[in-house]
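Taking the form predicted on its own, here's one chain by itself in C-alpha cells.
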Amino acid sequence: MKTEKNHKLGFTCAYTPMAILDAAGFLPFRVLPVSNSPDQAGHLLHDNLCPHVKRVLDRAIEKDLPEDLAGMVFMNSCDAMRRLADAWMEVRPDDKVILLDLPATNERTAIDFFSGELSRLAETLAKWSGSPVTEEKIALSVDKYNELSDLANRLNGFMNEGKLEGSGSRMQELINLATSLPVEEALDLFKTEIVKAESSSPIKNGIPVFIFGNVMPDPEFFSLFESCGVHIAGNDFCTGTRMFSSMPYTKNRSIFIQLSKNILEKPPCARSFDPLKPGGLAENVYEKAKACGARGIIGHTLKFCDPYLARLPMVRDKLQDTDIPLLLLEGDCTLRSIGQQRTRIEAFVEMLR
C-alpha cells in the first residue's frame, strides 16, 4: 500500500515521536550515519565529538539527503546532538528545524514537561504543513506504529529462533527501511517478511549472543559478527529495536501526556536515568540477554559518547556477578573500525563454546 506524504521530515534519535510526524502529513525519515560522504564535520565541530553526530552532519554538508527533505526534528538528548542542531542550521539555513528538550528521567514533572514539548511539536508541524494536527490524527498514527512495533517484536523472535533469513543483518535492513518508508508500506514489508519466516526451518550456526549499545546502523556490522561465529539472539540499539516501542493509550486522556509517559518510560539508553533504579541500564541488558537465551553479551559503543562512558563501568560491574560474560568494543560508525575488532570477537566466541 502506498501513501502520499507532503515531504520527508528528518530525525536522528530513537526518542523522536514518529507518530506525530506521520499525523502531520510528513514522512518520518531517519538520517542515519551511513554514507560515503567525506569527513568535513570537523570544520564546524570538535574532532573529539560523537561520530554519529559528525557523520550525520557530513551528509548534510555533502547534500547526501533526499531532495524533498522539508526539515529536521532534533531531540536535545545530549550535548553532541544539541551541537548537531546548531551546526545543521549553519549548513542548511533554508531547512525548517525544531529542537525538543528531552528529560533524562521519567518522573511526573518530567512527563508533564515533555508532554508540553510534544504539543509544541504538533503545533509547529501544523504550521509547516498548513493542516491542523489533532489528537485524533495522532491516535490513528499511534495505532499504526503500535502495530509496527508488534510486528518488529515477532521478527526479533524469528531472528532468535534462526528463522529470519539473513538474521541480524536482515533485521537491521528491515528497521532501516521502516524508518524511511511510509508506515503503511513498512507494515506491508514486515508482514511479508513474517510470512516467509513462518515457513522457514531454524538455522543457528553460531553461539547465541546479545548485542547492545548506542548506534549500529549498517547491516554489514551484524554480518561481520555472524562471520565470527555469533548467532545474534537479540540486540538493543538506538538504531535497532529501540526504534519501535508500543505506546498504549486511552481515548479519555490527553494523547500528549500518554505519549510522553510511554516515551520516557521506554527501556532506557545511557542518557536516560531512573533515580529509583540507578543501575537500570545494567539490569535491562542482563534481563534481555537472559530472556533471549544468550550465552554472552557484546557491548558496542561509539567513541566520545559521554553517556555510555559514564554508564559502562556499572554495566561491567553488574555482569561480573552473573553467569554471562561481557565483551566491550568501541567504534566510529564505520565498518573499518568494527572490522579491526574481529580477533577479539572471535576469541570471545571461542571462550563461550
The other form holds:
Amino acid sequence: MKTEKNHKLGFTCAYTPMAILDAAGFLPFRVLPVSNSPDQAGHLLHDNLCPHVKRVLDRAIEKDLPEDLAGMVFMNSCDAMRRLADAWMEVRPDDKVILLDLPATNERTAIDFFSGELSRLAETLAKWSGSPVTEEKIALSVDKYNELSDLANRLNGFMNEGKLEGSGSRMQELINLATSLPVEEALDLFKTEIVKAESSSPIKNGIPVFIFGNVMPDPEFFSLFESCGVHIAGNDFCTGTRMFSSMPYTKNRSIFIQLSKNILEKPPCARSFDPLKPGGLAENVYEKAKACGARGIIGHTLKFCDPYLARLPMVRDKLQDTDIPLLLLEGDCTLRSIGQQRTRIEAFVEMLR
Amino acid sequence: MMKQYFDDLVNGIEAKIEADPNSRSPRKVYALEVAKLGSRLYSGEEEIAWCGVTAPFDLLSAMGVTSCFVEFVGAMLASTGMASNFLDEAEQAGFAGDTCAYHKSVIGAARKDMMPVPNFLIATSCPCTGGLAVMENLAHHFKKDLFVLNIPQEETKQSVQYLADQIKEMVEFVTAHTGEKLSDDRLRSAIENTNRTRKIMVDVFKMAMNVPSPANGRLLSNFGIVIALLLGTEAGVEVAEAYRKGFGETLEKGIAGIPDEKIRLLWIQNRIQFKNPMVEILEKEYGASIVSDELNDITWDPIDPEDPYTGMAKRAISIPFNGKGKRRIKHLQEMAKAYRIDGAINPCHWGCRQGTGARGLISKGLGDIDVPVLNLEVDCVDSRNFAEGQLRTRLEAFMEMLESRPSPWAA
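Next, report the structure of the form predicted in complex with the partner chain; the form predicted on its own has already been given.
After this comes the whole thing, all chains and molecules, with the earlier chain placed first.
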C-alpha cells in the first residue's frame, strides 16, 4: 500500500477521530450518502434500515467511490452502522476495514476503554500504511484539526449571523469539502471564507430557527429551508459542525486518553447520553435554540434512525412546556423527501411570524 | 390487573399439576416459573429493576433484586393479545410507527401505568441501540436512576476487563439503591446455580439435536432468552432439569417432538409472540419441526466463582447478536450443522435494525452451506398488520421447495 498522504481512508460517522487518520498519512474522506446510485442496499441489509447507511452502501455496490480509497474506518455508533460495516466487507472484500467500539456513555471506564480503541486504530493504521503512528504525529494532526474546528465554528457563527455568502448551503459545501480535502487545504479554504465573511454585512431575511438532526449533507437542503423563509440561527447535525470539535490536550499525558475524553464528551449524537440526565437531548436542543435566539426549532431526522426517533418524543414533551414551537420532519437523504415537506415548513414559518 | 393475571396463571398451572402430576411437562414448569417472575415484578413488594437483555440477572438476583429485561413485557403483552392498545398509546405519544414494537409496547404500557415502577434501571448496549434508547426513555418517564452497561463487541482482554469493571460498579450502584451489600455466600450460591443450569442446558440442547428431535415448535420457544432471567436461582435449575428429564424420557421411548418429523427448521432471532398459526401449519401440514432457535445455545463457559465478573462479562459479550455479522453467521452455520437443519426461518422483525439489518448476509451465509432461508416481513409483537394469508403462501412455497430438495446433510 502507498504511504504518501492523500491516499484516502473512508469514514461515515462524526465520532471518527480524523486526526488519527491524518497522522497515519491517510486522507480522511467522509463517504456521504449523496449519490445517484440505484437503491440496492436493502437487498443485503433491509429496506427498513437507515437511509444514510443504505445510500453509503449503494455507493460501495456501484463503485461510486474514489479509486484510491484504501479502506474504511467504521464506528460502532448504532446498529445500522454496525450492519454497514458487515455489508461493506461483503461488497468490497479487498478493502481494509476496522470497526471501533464506541461506548454510549462517558464515565471513566468508558474513556479508558475507548482510549484503547483509539490506540488500536493507530496500531492498525500503522500496519496499513507501513509507518508508525506516534503520539507526536497524532498531536500535530490534532493541532491542525483543532484549528479547523475553531474556523468551522467561526464560519458557522458567521452563517448564523447572516454574514456567510450562500448561507446554509455554502456552509454545508464547506464542511463537505473539509471532510474530503487534506486538512491543510481545508484550513486555507476556511480562512479565505472567513476573510470574506468578516467584511460582509449581515443579511437576515427569514425567521430565526434552530435546526437539528442527524444526517443532512446535501447543501440544497439548507437552500430549501431558507427559501421557505427560515434563517438558520443555529444548527446541530452529524454531517455539520458536530464533526468539528476542538480537542484540547496537554503534552506528557497519553494523547489517546485525552482524545477519548474529548470525543466522548463532545456535543453528542442522540446515540450517546448521560445516564444521570435521561432525556438530555431535549435539554440540549432547547438550550442551543435559546442561545441562538431561535423563535422555532425544526428537527430533521432520517427514517429508521432509532437513536433519534426514540428520543424525539422526549424533545417534543420538553418543548411543549416552553415558548419555542417545534416542527419534526423525517427524510431519507434525498431532496425529494424534503421537497415534499415544503408546505409544512412554510406553514411553520408563517406561524412564527 | 397484571398482578392478578400472573397470579391466576401461577394458580392455574399449579392446580393442574397437582390434579395430575403426570402433566408436569417441561413447558409447564417453564411457564410456571415465568409466571411467578411476572407475579413478583407486579407485586409491589420487591426491589425491581428493569433491564436490558444482557444484564447479569444472576448477580441481581444474588443482591435481592427482581429483575427483567423490558422486551419480556412486550412479548407478554403480545402473547396475551393486549399489545395493540399500548402500541397505539406509544404512537400517539410520538414514537414512530416503524420502530421496534417490543419497545413501543413497553413505552405504551409505562405511559398507561401498566409497568411497575422500578427502583432503578440497568440498560445494556447489546443487543440493540433501540433497546438502549427505550431504557433512557423509561428512566426519564419513571424518574428513576439509570445505570448503563456498555457491552463491547468483541472479546479481548481489554474489553472483558472493561465490562467486568462496569459490572463491579453496577454492584455499587445497586447497593446504593437497595442499601444491601452483595453477600459473598449469596453470590457464590447464585454462580453455582447458574453453572448448574448451564450444564443442564448444554445437555438439553444436545438432546434436541437428535434426529428425530424431542423438541418441537413450542417446547423451546423463547427458551434461550427467557431462561437468562432465571439464572442464579433454584428455579432456573428446576426448569432446565425438567427439560432434560422430559427430553430424556421422550428419547428413551423412541418418540419425537412431532409425529413423523420430516423437515427440521431453525428459527432465527425471536419468535412471533402473538397467537398465530405458523407452528401448526408447519407441523401438521408438512411434518416440519422447529428444532432450534438461534438463542437456544450456550455460548459461554462456566463462571468461575473466584472471578465471577470476568465470567459474566464474557457471557454478555458472547451472545450471538453481539459483534460482527460474520460471527453471528458462523454461529448460525454451526447450529445448522449440529441440528442437521433443512431450512431456516427469519421473521425479520419489523423495526429491528440489529437483527433484520443482517438479513441478506444471513441468507447468504446459510446459503453457503446449502441451507435455504425464508425471510418473512413480520412484526413479531404488533399483530395489527399481520397478514396471515400472505404468510401462509410464503410458508407453503418455502416448505414445498424444501420437500423437493435433498437434505443438505443427506450424504
